[in-house]
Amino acid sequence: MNLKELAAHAAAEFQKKYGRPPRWIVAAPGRVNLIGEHTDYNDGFVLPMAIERYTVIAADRLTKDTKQIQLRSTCEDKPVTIDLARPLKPFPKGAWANYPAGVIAGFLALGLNPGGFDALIHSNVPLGGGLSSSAALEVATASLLEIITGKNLDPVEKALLCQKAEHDYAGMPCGIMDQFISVMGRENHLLLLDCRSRKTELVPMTDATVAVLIINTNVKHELTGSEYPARRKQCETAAKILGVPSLRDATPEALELAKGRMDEVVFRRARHVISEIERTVHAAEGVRASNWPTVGQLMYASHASLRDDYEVSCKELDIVVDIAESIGLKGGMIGCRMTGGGFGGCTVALVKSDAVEAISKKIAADYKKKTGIEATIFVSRPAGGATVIEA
């Protein structure tokens, strides 16, 4: 479904559930990160784009003086009610309603009370695939509350409010990339985000001969929950040994000199981050110049670094990247890498537009043969950020 069809579907579902048409419809996109993985919490650079997959919210107010918010999702059977007459607190850990509830709490903290309303949430951003369905839901909620309260937030303030919602209510210590790109995405542009200064730069990607292919492995390995905090701690340890505020300030030469004073695993974690920050800046330059072979090589190098030094890949992600490398530039494959936190989820590939169909078929067939799993594959152009469809 395109955005127009998604909005129409959300409106129809709202009518079905609530017996009246919605007054407001908003949408926010998911994202894919072209390059720059695990650099955000090290003050580095990331290069994401919004994708043509969205979370849409249709809503209406029943009466002006109601203090009840009812949230329904097309993915869930039971509605969730938030009573604004009582202090707001998180739902049990893992509840999907924590994402919109955290955003509502953020608006209340700013003195912006939306009052009660009914909402229907519909999304085609894959859940658990590392394409940021959570940020899409948060940013869509914030966009709805902006309309209801009549107060438009500064885009950076809006993104940070959504990030805080994820920290405080969903208990996920995410970086700022997902919310920033969902708020600030621009059609046919990537977003080079400096995670230290929060400065953003739009990078045009207007070359119609190149497409972005997203391959969902449909695998998510169960983790103990300690993997990301452990890596974050290892990065902090490396920065301390190097005598810098964060790995953003370190150089490959300084790291090599300090190798003898570092645990081997800590050294490899730092090597990934330092080299990935450099790759991300070079990739942005490559996209600007339409130097696709260079961008492709940087993507493959990023994947190898995430697999070997940061150790966040998995067998299924590696298989997809191996298939991509076997197709090669002659077959229209420019570059491919895992995207997102790792241990499953998606890979992102740059491919020649006229080879999309052939490459998709080849990856689907080979991946199924090697793993027994059906991959979900779709193509996207860089999409626009959060939008109001009906007000």
The other form holds:
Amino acid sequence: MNLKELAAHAAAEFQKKYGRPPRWIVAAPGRVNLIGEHTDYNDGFVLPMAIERYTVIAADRLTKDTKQIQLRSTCEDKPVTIDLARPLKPFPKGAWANYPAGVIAGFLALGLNPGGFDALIHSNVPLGGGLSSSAALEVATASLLEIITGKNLDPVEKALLCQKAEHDYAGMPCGIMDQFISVMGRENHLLLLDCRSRKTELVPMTDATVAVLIINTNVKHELTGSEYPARRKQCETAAKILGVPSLRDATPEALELAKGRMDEVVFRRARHVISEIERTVHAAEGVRASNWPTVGQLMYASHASLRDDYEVSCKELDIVVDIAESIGLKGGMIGCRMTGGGFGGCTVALVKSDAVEAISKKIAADYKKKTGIEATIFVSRPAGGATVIEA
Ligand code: GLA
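Please supply the corresponding structure for the form predicted together with alpha-D-galactopyranose (GLA) (the preceding block corresponds to the form predicted on its own).
Once more the chain from above appears, this time first in line as the rest of the complex follows.
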């Protein structure tokens, strides 16, 4: 389904549930990160792109009661109600409504009260697949609230508000990558984001001979909850021992010198982050120069580092990357790595456009043979960020 069809579906579902057409429709994309994993909360660089998968919200103001917000999702029968007459607080952990609720709380904190409205959420970003379905929902909600309140936020402020929603309401201490790319994605461009200065640079990705292939392992090992904050802490510990504000400021040489003063695991975590920041900058240069073999090697190196040093991969992700390596450049495979937080979800691959079909077939077959699981594989061009479809 393209964005237009997705929006039409959301509008039809809104009509079905609420008995009238929606007044507003907004959308925000998921993302895939080409390289720069677990670097955002270390003030490093990331190189994501928005994907042609979106969360769409259709909504209308409430005429009767101006304090009740009703949220419905096409994934669930039961609606969620937020009563603006009462202080807002998080729903129980794991509830999807925490993402929109956290964003609504952020707007209220800015003195921007949307009043009551009805909303219908529909998404084709795979849920929990490491493609930032949560950021897409947060950013779509923020886009809707911008229209309702008539106040457009600065894009950086908007992304940070959504990140805070995820911290305070979903209890996930994420970095800034996912929300930034969902707000600022640009068609046919990757976004090189300096997570320290928050400066962004668009990197054109227009070479028609190269395609981005996303391979969903369709497994999710429920480790992210505890492992993600644990990784953040280990990085902070390493920075403290190195005497730097964050691992962005550390060099491989300084790390080597400090090896004896560091727990072995903390050392490896830091080694991943420091090397990954460097790889990300080089990969951006490689994309700019269409130096694909180099970009591919950096992707494989990133995966190995995430697997061995950062320990956030899993058997299924490793199997996909192994299959990719076995296909090799000759077979049209440029590079492949896990993408997102890890412990399941997706890998991202750069492939020669004319080999997309053969490679997809081969990965699907080999992955099924080795794991018994059906992978979901699709191509996406770099997409635009959040948009208003009807206002
Ligand atoms: C998750 C977080 C991001 C980032 C990645 C790992 O997607 O939300 O902020 O830390 O993991 O790169």
